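Here you get one chain, nothing else, as C-alpha cells; it is the form predicted on its own.
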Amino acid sequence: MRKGFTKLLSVLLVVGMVLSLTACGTEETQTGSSYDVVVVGAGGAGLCAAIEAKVHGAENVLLIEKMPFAGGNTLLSWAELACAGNWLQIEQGIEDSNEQFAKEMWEGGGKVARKEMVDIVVNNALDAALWLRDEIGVVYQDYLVHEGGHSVPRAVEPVDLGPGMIYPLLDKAEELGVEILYDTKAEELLVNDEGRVIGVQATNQEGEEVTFFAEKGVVLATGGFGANVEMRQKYNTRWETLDESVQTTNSPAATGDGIVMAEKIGAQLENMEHIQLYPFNNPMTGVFYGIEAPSWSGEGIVYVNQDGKRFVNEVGMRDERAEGILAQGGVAYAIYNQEVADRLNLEEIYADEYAQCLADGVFYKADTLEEIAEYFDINAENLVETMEKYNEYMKAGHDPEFGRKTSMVPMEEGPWFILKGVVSVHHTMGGVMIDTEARVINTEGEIIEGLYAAGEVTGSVHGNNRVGTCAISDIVVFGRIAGKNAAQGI
C-alpha cells in the first residue's frame, strides 16, 4: 500500500541535504566547458533523458537542476503510470488496448491536444513501464490504480512513491557517468548564428555565471509553472482566479523557467492557458491527501458540501470536480466509513497523517453521521439523507443524478471518516510546442536545432486537461525520446 507523506517528506529532506553536500562539477565546468548533451531539469523527464542519450551514444552527458537535489514534482508524486496491457491488467483478467488508453487521454484533454503526440505517450507506456521496471530498477506494488478519466484500472504505482522511481533512475544516471550539477539554475539558451541552439548559460550556487556548451543538443526537463503566481495569472482564462489565494501541489522549483528561456529565442508555445486544479487537498498545506486514498482506489467515496449535499461525480475528471468544489464556495468534504479504511488498511499506512490532520482540524472521526457532521457544521438530516441515496445508486449499481460509473461502493455502516478539502494548482498543460521526436519548433512552424524537450516544459500532449496518471507516461516516453534524439542528432 502507499506510504505516508510524512514518511516521504522526510526523505526528501535528508536527501536533499545529503545531495546538496556532495554536488559538486570539476574546476573545468565551473568555468565553462563542452559536453554532447546538455539536460535542464533533473526530475524525472530530466533524468530518463539523461540516461537515453548517455545509452545512445553521447559521451559527455551533463544535468543541471536548480534544486539542492533531484526529483521535480516526481519526487513528490505518487508516480503512478498508465500504461494498457500491463503485467496486473493481464493476471487480474483486466481487458484494456492502447486504441482504448488513447481515446480516453485524448477526449480528456477535451480534444485540444495533438492526436499523434498522445497516440505516442500511449503507444510506448507499457514499454517505459517495463524499462523502469527491469533496466532502472523501479518496485512497483501488486495492485493498479483506478483515477478519473479511465474506464479501468491500468495505472502502476512504486512501491515508494515518487522516491521509488527517482532514486533508482538517480542512481542508474550516476552508475553510466552523467554529470549532475545542484544549485546550478539556468538562465539563457545559448543560439549561434545559425539559430542552433548550442549550449547553456546558468548560474551556480555562488552567484556565478557559467557557461555549458553542448556539441549534440539540449534538452528542456524543467518542468512547468504551477508554483509561478504571476504566470498563473497571466495565462489564466478559466478560473476566477489563481492569485496567491490559490495553493498549489507543485514543488517550489516549478516556475516556468525553460518555457520564458526557450521563447525568448522563438520558440512557440501552446495551450498556456489550460491550468489543472487538483480537486481535493489539506487546506493547510494545499497538498493532495494521502488519507483520501478511497478516491484512486475503486473503493466508495462521498463529497458534501456544507448543506449536506452531494455535488459532483467523485471519480470523475479532475477538471470537473475542482469545478464543482468552487461552485460550492471553494469548501467541500470527503467521507468514507471504516470498512472502506480497513480494507486499505489506510489507519497503519497514514497514521502520522491522521495525527496531523485531527490536530489541524481538517480531520475527524466518529461513530455516527450525525457526529461528524456536527464537527463541521454540516446540515445533518441532509448528510443522512445523501447517505440514503448514495447507497440506494451503488447498489443499484446507477447513479442518475451524478453519473458515476465506477467504484459503486455502497456504504452503511460506521464508524465514519470526514476531511475538508479545497482545490489546488496541480498541473499546467501548456508549453513549448514539440513534434513527435522531442524537437522544439519555431512560431514559424520550424524545428529549432539542438533544443529538445519533455515533460510538463511542453504543452503539446495533455490538451486543456491532463488524465491522472497520463504525466509519468508522458515524462518517460518523452524523456526517452528526447534524450535518445539529442544523442544522435535526429
Second form
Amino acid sequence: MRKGFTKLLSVLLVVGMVLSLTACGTEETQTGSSYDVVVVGAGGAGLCAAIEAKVHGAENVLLIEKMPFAGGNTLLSWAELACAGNWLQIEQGIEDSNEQFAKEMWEGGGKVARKEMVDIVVNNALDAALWLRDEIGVVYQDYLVHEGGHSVPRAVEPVDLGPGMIYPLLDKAEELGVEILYDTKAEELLVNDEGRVIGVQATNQEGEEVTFFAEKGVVLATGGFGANVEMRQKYNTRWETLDESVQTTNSPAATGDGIVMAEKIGAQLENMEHIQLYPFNNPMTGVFYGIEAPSWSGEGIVYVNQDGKRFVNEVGMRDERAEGILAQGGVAYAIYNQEVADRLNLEEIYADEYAQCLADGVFYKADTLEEIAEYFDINAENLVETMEKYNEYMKAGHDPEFGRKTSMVPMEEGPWFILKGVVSVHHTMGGVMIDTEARVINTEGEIIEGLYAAGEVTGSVHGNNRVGTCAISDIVVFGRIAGKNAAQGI
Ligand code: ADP
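Just the form predicted on its own so far, so send over the form predicted together with adenosine-5'-diphosphate.
And the full complex, kicking off with our chain again.
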C-alpha cells in the first residue's frame, strides 16, 4: 500500500515538474528520465557523493561524466589524504591533533576560508580515510607523506596513487547500482518556479540534448577550472599571467563547467581569484615529477637558480615556492644526492620516469656538482658554495637564509641528481559557495533548494592557498556530506 502510494506520488511529481519546468529562465516544457539524486562529475567528490546518496536511501542515483572515463583530476593526483591521528601516526609515535591540523590548514590558506568549513574537513578527515580503507577497499602505503604547510607527517597515500583510490570507489558505486553515463556533459541546471533545482540538462554521447530530473537533489562535483585559460585570466589577480604560456597539472576536463552553471542560476561564487601554482613540474608536460619526491618525503632537496644559488625554502608552502621560482624567471633546478634517492628507493620506483626525463633533457645524474652544473649551464662555483652553506645550515638545524624548519637533511656526497622545473596551474581554490551541509548558497545568502556541491567546484574550504594533501580530505569529506544530504533532503 505505502509502496504503491509512493510510486503514484513520484509519477505526479514528475508530471508536475514537467509542467512547471523552467530551464534557466526559458519557459519550455521537457520530458526526461527521473532519478532521486543526480550527481554531475565522476571524479573523487562525485563518486563519494553517489555512493553515500545510495547508502543513505536514494533508490535511483545517476552519475553523469563528460569524459569517456571516471576519475577527473583525482585520478591523476596522488590521492594523498591528510588526517590527524591516523593509524600510521600512532604506529610511528607522531603526536598530532585536529586542532593543530585545522590551524595549519586555515593559516596556510591565509585565514581566508570560513574556519567552520576547515573544521568540518579536519574533524571528518580521519573517518574519511578509514571509510576509504575499510568500506571502499583502498589499500594504503605503510609510510606517511609530509607536504609543506604541515608541521608533522600527516597524509596517507594509496598504493597505486589516484587510480588506487578511484577504481575501488568506482567498483563500489557500480556494486551499489549507481547508474553511470559517460560522454554525457551537463550543460544547464533546471530550476522550477520556486527556485528549486529539479534536474540537469545535458548532451549525451550522440550529441543529443537530454534531461535528467532529480527528485531529491543535484550534486555538482565537476572540479575546478585549472584547464580553462579564459577563466584563469578572468579571475587571476595574483600572478603576472596565467595565459597558455603557463601549463597545468590538471585534466583537460577541469574547465569550471559547474561554476558557470551554478552562477547562471544565482549561486554565490567566492575566492575565485585564488589560483594555486604547483611550484615544480616537468617542463615537457607541465605535470609534477614523481622523481621530485624528496620535497614531500621529509628528505634532502635543494632548489637553485641559473646562478647556482638557493632562493626559497624548498619544503615551504606551494605559493611561496611558486613565487620564488617565478622570481628566477620561471625556471629552477632541484638537486638531491644518491643517499636520498636510495633511502626513498627512487631509482627502482621511478626507473621509467628517470629514463624518459633523461631522454627529454630535463634530468641529469653525475658524480660531481660541477658536472650537473655544466649540463644545465648553471654557475658551478656558486653551486658548490651553495651546497656547503646548505649543509652547514642543515647540520646546525637552522636555516638563517630561507627559514627551512623541516626536512633538515644534509647532502655531502655525490652522485648528484638534478631536475629542471617550471610552475604550473594546479588548484583553483575558488568556486561556488556552500554551507557546512554542502548546500549551495545564492547571492542573497540563501540556500538554493535541491542543489549541493562538493570538491574543487566549491570555493569555501581552502582560502587563498590549498595546503598540500588537503584536497583529498576535502573532496571525500564534502562529497560524502553532499551525497547523504541530497538523498535525505537536508
Ligand atoms: P574533484 O577533485 O572535485 O572530485 P575531479 O577533477 O576529480 O574533481 O572530478 C571532476 C569530474 O567532473 C571530472 O571527471 C570531469 O570530467 C567531470 N566534469 C566536469 N565538467 C562536467 C560536466 N559539464 N558534465 C559532466 N561531467 C563533468
